[in-house]
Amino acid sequence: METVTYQREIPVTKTVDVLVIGGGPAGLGAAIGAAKTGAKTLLVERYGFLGGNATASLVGPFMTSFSADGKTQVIRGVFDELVRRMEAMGGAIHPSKVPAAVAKSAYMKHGHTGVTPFDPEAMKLVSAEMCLEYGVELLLHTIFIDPLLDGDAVAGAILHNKGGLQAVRAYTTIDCSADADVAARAGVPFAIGRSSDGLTQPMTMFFRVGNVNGAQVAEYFKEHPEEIEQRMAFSSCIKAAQAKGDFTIPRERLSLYESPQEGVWRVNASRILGTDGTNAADLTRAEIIGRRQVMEILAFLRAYVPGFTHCTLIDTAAQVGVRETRRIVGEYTLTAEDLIAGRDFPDTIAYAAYPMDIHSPTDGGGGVSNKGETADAYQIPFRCLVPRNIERLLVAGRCVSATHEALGAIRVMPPSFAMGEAAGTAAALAAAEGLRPRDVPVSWVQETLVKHGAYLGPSVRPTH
């Protein structure tokens, strides 16, 4: 391969106790933690807005951030002030008043009891509000380049924005994009994908719709009780289109979600297959197909599912949803065996319970791992977040350290809240007290994360 040598010398523009790169719901728990905990925060961000998989790629409702009982809600703290803020202006409904089987959990029970319907633009507003009241400083428009590595530690990173190339030191660094960016330019060991072939999970272009009629779909589930036993919503008016030639994408059942505003519903149908996401000539692809797709599946809806025969195109997502890339390779690996278990860990950060949903890479099965149900809720350790070999860098969100099975089930927008805070009040501490991220006491994270509102176990109570 060709190559050139490019070399410059690049301004450091700030200092700070804590960066962390990527603003989605891993990059807002790690910057509203990390502020929290008296950090000097940056938050970096590629879009003009915050919010990753919720905003620009249209994900939702959150999946739900209670046990699977229904009866204990496991994700808090800065997720579920978030909710509380958006429900406040109308943007959001609380999952506490969200069973499974309706609407807004798309007529399903499984793993969907307590989902969180929310507004997109409510989030973008709030979730940078939040950042600016806990002095969170937002550098929105801007790209993560590389990492700033002195020896075997992460001291920061190149970023590029509308400014030009510019350098940013931190005493910890969080890599909450979603990719292990960060962590793989610093020599982190990383996997991708099953094991048996390395392919990942499907990518989704999700979609919303409006002028949708409630009543009718409502009407369509009386007399379809079995598809919401079954779990193949919506997979008799596939079986029509199928039959006619009229549905060519490889789905069995559909996912549709009433949203908060009435008669506007988002659309979970499209299935991309054989895609990397951390490949742009795969993204690009990515794109295309599944704005063709969301073509097919608009005309699908208007003939065939009740309820969307006059439905209108709101928008579709300015980027492509990805379910799964690169996982980091950390001092712990998550596995199907710990969720299936419930296992107890010392340095437990999070807690969650959305089941392992695995969406077949080679065709439109899946959903359901063939390993077993998840405990009623399990634990997520501190040391999935921590890499191996490098040095004041954590990882939070859907690139820690699991297997393709676990991840299936901790990949979901609320646990990635809760890692994501986890990392950056741990960051905090190694800051404040000079430290590694990996020697900070998990004690100490774990007193503060019960202290500001987070769920550590029925046991676990605030000090103050």
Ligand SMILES: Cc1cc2nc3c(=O)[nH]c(=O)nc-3n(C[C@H](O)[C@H](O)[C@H](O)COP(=O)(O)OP(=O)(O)OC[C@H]3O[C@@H](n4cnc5c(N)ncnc54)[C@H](O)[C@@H]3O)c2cc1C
Given for the second form:
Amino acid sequence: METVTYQREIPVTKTVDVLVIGGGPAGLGAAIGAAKTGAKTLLVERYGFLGGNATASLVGPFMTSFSADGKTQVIRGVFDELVRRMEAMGGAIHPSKVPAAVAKSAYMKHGHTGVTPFDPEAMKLVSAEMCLEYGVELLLHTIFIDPLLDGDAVAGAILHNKGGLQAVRAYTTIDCSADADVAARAGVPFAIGRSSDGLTQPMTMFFRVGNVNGAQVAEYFKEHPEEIEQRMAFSSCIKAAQAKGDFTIPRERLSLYESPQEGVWRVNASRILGTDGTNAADLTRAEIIGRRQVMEILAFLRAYVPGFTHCTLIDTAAQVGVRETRRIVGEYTLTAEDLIAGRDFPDTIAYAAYPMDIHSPTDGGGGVSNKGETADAYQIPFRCLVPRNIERLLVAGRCVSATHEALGAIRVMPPSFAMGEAAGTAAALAAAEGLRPRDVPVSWVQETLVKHGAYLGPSVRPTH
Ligand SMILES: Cc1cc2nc3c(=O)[nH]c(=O)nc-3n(C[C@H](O)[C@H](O)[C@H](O)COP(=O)(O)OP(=O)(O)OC[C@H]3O[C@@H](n4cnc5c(N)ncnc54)[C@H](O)[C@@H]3O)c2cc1C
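Switch from the form predicted alone to the form predicted in complex with the named molecule and print that structure.
In what comes next, the whole complex appears, and the chain from above leads the way.
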């Protein structure tokens, strides 16, 4: 391949304690967590709004923030404050009010007690207001290009926006890009996909429909309780449509979620196989396939699914939903066995309970199983956020150090908020004390998190 060398002098526009790249759930947790801990914090986001998948990809509801037995809310902190603020403006329903196996939990049982239905427009507004109130500086419409390297440390980033190329210096940088863009370009080792063949979970184009008759949907599930028990919602509708050649999407069941607004449902039903979310040509193809699938699913819903006969298309996501790309290699790699055993870690910075949810990379199967193999609540250690080889960089959200299987559980939005908040807290403490993030005593991080409202199990209590 032909190459060119490109060199330019660019202005250093800012110097901050903590630079967060990516304004999704992890980035929001990180930026607000860092600002609450006293750091001068800049949050950089490529789109004109915050929220990541929760807004740009119309993904929702927030999966469970409760223990599997539904008794303890294990993800609190920034996540819970954001949900309560959205609820106050009618844009969300607190997870404590949402049981499993109802319309708002897509008639799913396992892992679906305590999901949070929310309105993506409320999310856009409330997430920005919360950042500003806590003192986070926002820089939207700005894309991360490259890390500024200082020996083996990340010392900030090269950014690009309508003002051109620019540099920001930072004591600690947090990669919340979901794709580990910062870490990968800084030379942190990473893995992609299943260990057997490198294939990743499929992409999905979310969309929303209005004018749905929820009573008719409820009636359908009274007649088909086995579809709830067998985790196969709407499978008889799919089979009927397949028999007539009216459903060609590789998907054997549907996740249709009633939203907080009357008659408005989110549709998680498309499935785009064989695409790599770090490859722009694949992403381009996925956007086109995804929107074609939306039209097929819309026709199918109207013709075959009770309650959806008169549904109207509200919107498709601005960006196709990408479930999985790079996972960094960190100081610890979380495994399925850790989640199943509910392993205790001395450096726990978050609890979560969502089960392993792995959509098949090759066909219509997979997703949350009904077996309940993960612990009632499991722990995520700080070392999963600390990359190997590179200093002054932390990683949070979908690209942390975990196996493909463990990531299938912790990738969802509530744990991403919690991991982000922990990374932001550690990054701020590192900047305040002049330490490498890996050298910040974890007890400081844990105590600060708990003081700020996070849950770290029954044994960690704030001491100051
Ligand atoms: C189809 C699908 C269905 C899902 N269903 C659910 C569900 O029902 N409930 C649930 O809780 N979770 C669900 N998830 C998982 C969840 O949405 C993600 O794993 C979660 O959003 C990860 O959070 P994050 O902050 O790491 O990444 P993201 O939400 O992807 O946020 C990353 C942010 O970084 C920005 N960014 C990326 N690169 C750059 C760059 N170079 N420069 C500047 N900004 C950048 C992006 O624009 C984005 O705002 C689903 C995911 C998918 C794809």
